[in-house]
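First, one chain by itself in structure tokens, the form predicted on its own.
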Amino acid sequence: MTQLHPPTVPRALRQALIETGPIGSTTRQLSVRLAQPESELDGLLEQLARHGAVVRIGRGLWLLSAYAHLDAREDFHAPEDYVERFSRECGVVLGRYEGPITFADNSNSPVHRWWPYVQGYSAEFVAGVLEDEELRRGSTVLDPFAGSGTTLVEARRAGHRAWGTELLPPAALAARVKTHFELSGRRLQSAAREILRHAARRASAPPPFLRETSRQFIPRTLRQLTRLRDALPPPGGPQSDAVRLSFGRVLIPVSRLRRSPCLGYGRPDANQYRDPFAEFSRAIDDMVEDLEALGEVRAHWGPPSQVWEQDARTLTLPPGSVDLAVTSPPYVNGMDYVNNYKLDLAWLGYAHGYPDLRRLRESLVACDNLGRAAVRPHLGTEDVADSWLREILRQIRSNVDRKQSYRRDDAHGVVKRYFLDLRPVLAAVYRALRPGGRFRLVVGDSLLAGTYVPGDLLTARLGTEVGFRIDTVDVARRRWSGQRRSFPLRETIVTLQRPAAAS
């Protein structure tokens, strides 16, 4: 019987491949390379599959086998190679925290639980880190990545002055609202019902301008939703802004849409109706519970909170006021907080068209969507004084070019804008701490184009930049690369520390 041997890669394939080593090509990039059909070449890759000579990992993404694991280029640097060098450089050791840390330890939690961020770091993270503080009650707490204010509850909730800066809007909102301990839980259940009366009055209306609306709700839930929005108060006022909330809760759950974390489909449930006034109701009925549960511990309360809906980068407070700062940045190319708060930004009315979206987004710490020309002036290497980053954006611009078609050829352009962004967040922390306060960061790392991007050992590297002392640097949790699902990344908590006045 004669024997079949396995098929080669043919030459000018195996080339293209090795070109592109690990970040890999789609069948669609390797056809137009080669000038052969797509169906052709995905039938020849199935087959190499079949008998391990190519792999395909994350999206659709094709790679040489002897690329399946990243370390098999020379120059690829590991993560463990960062963490040993941080420790030879930096003088700091990686640690372990052991307790809860992501969002969705808050899901459930009274207040946290009033509208579904879900990036960010658990209720209880925060408490642990007051209660390991000492501070003195009263002492004041910073929060310059606010999100939805979980570090601004729990420090007010302990007892402390919580103050926030955040720039997306419904996030600002949902802050303000959860810090305002003093809502009215009465008042607030009787305005619910007085818009839930106009709302069954009035006609459906036009949803808003996003084009994907049609297929993000059913029909039916669609117009209830839009006599529910036309029936809200207008913007303004601690209850205004408590029913406000309250709606844009329930866009989500009456959607075909999950976050999870980003914003998608593939509900299981996705055509069932869901009646947008009673999860409205329900909304508000998780607010008086806790609203009244809170007014229980009231002589417990810190003062009032500050949000402000501004850019943490221009954060300028007087010198020595802060006694902590918490807070969770954007990873490196991480999420586009605008795409996956779309809904509750048209719905709520805080943005009108697509220009309106895509002046928040370049507003925000770059993420893997801005736009190229704000990305554009950031596109040299030469200019970087950390070598670290110097040599990341260097890797990160080589597997690039050797690729020749990636989604964004100026990939190393938007990680060093995500540093430049960061940097003066770090520098005006420190302007606001005490001498001896600390500024604690959960930070996440990453794997782009190919290349390992040290995202939290590179952030306490520039918090040195600007004055402060490398206190911890604690692994929390491991995480999974959405490029290769084999590769393990991590979220880990650096703490820096503004040196104490000297003596």
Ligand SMILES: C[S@@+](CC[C@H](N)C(=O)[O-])C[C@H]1O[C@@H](n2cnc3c(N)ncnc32)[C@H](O)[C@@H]1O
Contents of the next structure:
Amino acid sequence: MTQLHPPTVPRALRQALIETGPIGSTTRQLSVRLAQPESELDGLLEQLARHGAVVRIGRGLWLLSAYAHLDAREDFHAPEDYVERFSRECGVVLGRYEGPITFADNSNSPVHRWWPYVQGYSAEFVAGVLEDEELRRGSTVLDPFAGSGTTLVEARRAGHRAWGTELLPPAALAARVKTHFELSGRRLQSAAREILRHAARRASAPPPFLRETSRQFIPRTLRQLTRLRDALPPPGGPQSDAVRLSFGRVLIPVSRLRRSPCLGYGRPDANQYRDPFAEFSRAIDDMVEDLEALGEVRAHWGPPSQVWEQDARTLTLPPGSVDLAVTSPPYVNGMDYVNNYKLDLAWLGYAHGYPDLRRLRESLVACDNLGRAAVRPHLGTEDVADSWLREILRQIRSNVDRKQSYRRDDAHGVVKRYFLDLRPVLAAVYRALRPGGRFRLVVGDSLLAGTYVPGDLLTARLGTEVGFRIDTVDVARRRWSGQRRSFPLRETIVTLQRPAAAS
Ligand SMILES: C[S@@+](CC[C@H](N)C(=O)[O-])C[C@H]1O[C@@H](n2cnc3c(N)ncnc32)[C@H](O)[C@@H]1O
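Please give the corresponding structure for the form predicted together with the ligand, as opposed to the form predicted on its own shown earlier.
Below is the whole assembly, all chains and molecules, this chain first.
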């Protein structure tokens, strides 16, 4: 039968969707709210969607179509609004950077490939920055969020002294191994052979504490992995670090998981056996090959790098000791590094239970999975210096209050704590930089609870609070919001400068 009139949204459903506004509701949430079976609601929502009355966004959130276009809402401040306001208030017009920026560009690069870090940035980008700065050889380059050491590797390779802090133990391990160019490839190769011989003779043993281990690996892989793990040397020393890192590198490739960029299931070849021993050998071969190639340019290396497994917020370096700082902090509402690297943390013995994971998460810059207790002290929206941030916190809070059942009702507190976490790092870098020295940060923006958060521009403004001058802000690439696939976000290079005259 032909339908003459488009269906209207029933009153109770309309009311529920108005309340959740731009954030949206899942069918399950609506079903609980309206006491109506999910299957019935699903059919109705699909039908309404065909007629354009409602839309579905992200991972199955329903919105009244009036809320679908964020830009059409009066209370929504779009990225362009902030860009325009930024040029007016801060006197900086956004430029463009056309070169490579993501870690994907490093996947086949010598040394960087030793531990693929999705959250890392491009080595070519760092090399370009070092070149642009025209630093004299032997200058000091700092990365307070060193990650897997991209900045440190490039700085040392260019003949500079490289310093970094990193709190996530597997990333700090990667940064240490990747900047230890003195390692002997030949000795590493024979140590790896010895490990494989021992592993082959060992009995399999219990896996680490992670609840989902048996879902993460097929049984044969799991047995082989425990043998290999138990044949590794204890931590300590560059060679032990190198083989342990190579073990860490095989964990995801032999599992049923993938990082895209968050750790999750859904690998098409999930049940196929991949031999951990063979993967480990390949990882070692890559290292040996790169170490040998590195040896040929030995004369150009800078002095050994320092990787401090330390909180960047507590960094204290001699004033004026750093010539250039380059980094990429975690993004607002971004990655839960602990969850994403829980396999590495557990299998490499950095965490022995869930409380260890929780403690580590609480010590990192705030992410969306931070425990409620750690956010509780930061729920006020008015006690922040930046007027933009104040407005944004209020907006998130009001959107969430309206919705009531948002993933977390303290979302504005997480955002506030994020910027509170960044501030001491900016201040520490400011103090450590020589007058005139620059701090380059690769930062992202985000969309959270129906509110756009210009994380890059807010970081630049925060820089001015601790004394920096904003030098340039260049958009490096477009990315897509996890909350709304159709909402374009960006990744930006913010360059701050410590004024040459003391201030
Ligand atoms: C975007 S990643 C940096 C990636 C790096 N540029 C690379 O290429 O590998 C941000 C890093 O900051 C680290 N981090 C977060 N909070 C920290 C803190 N308070 N102190 C030190 N490192 C921290 C995270 O563990 C993560 O590795």
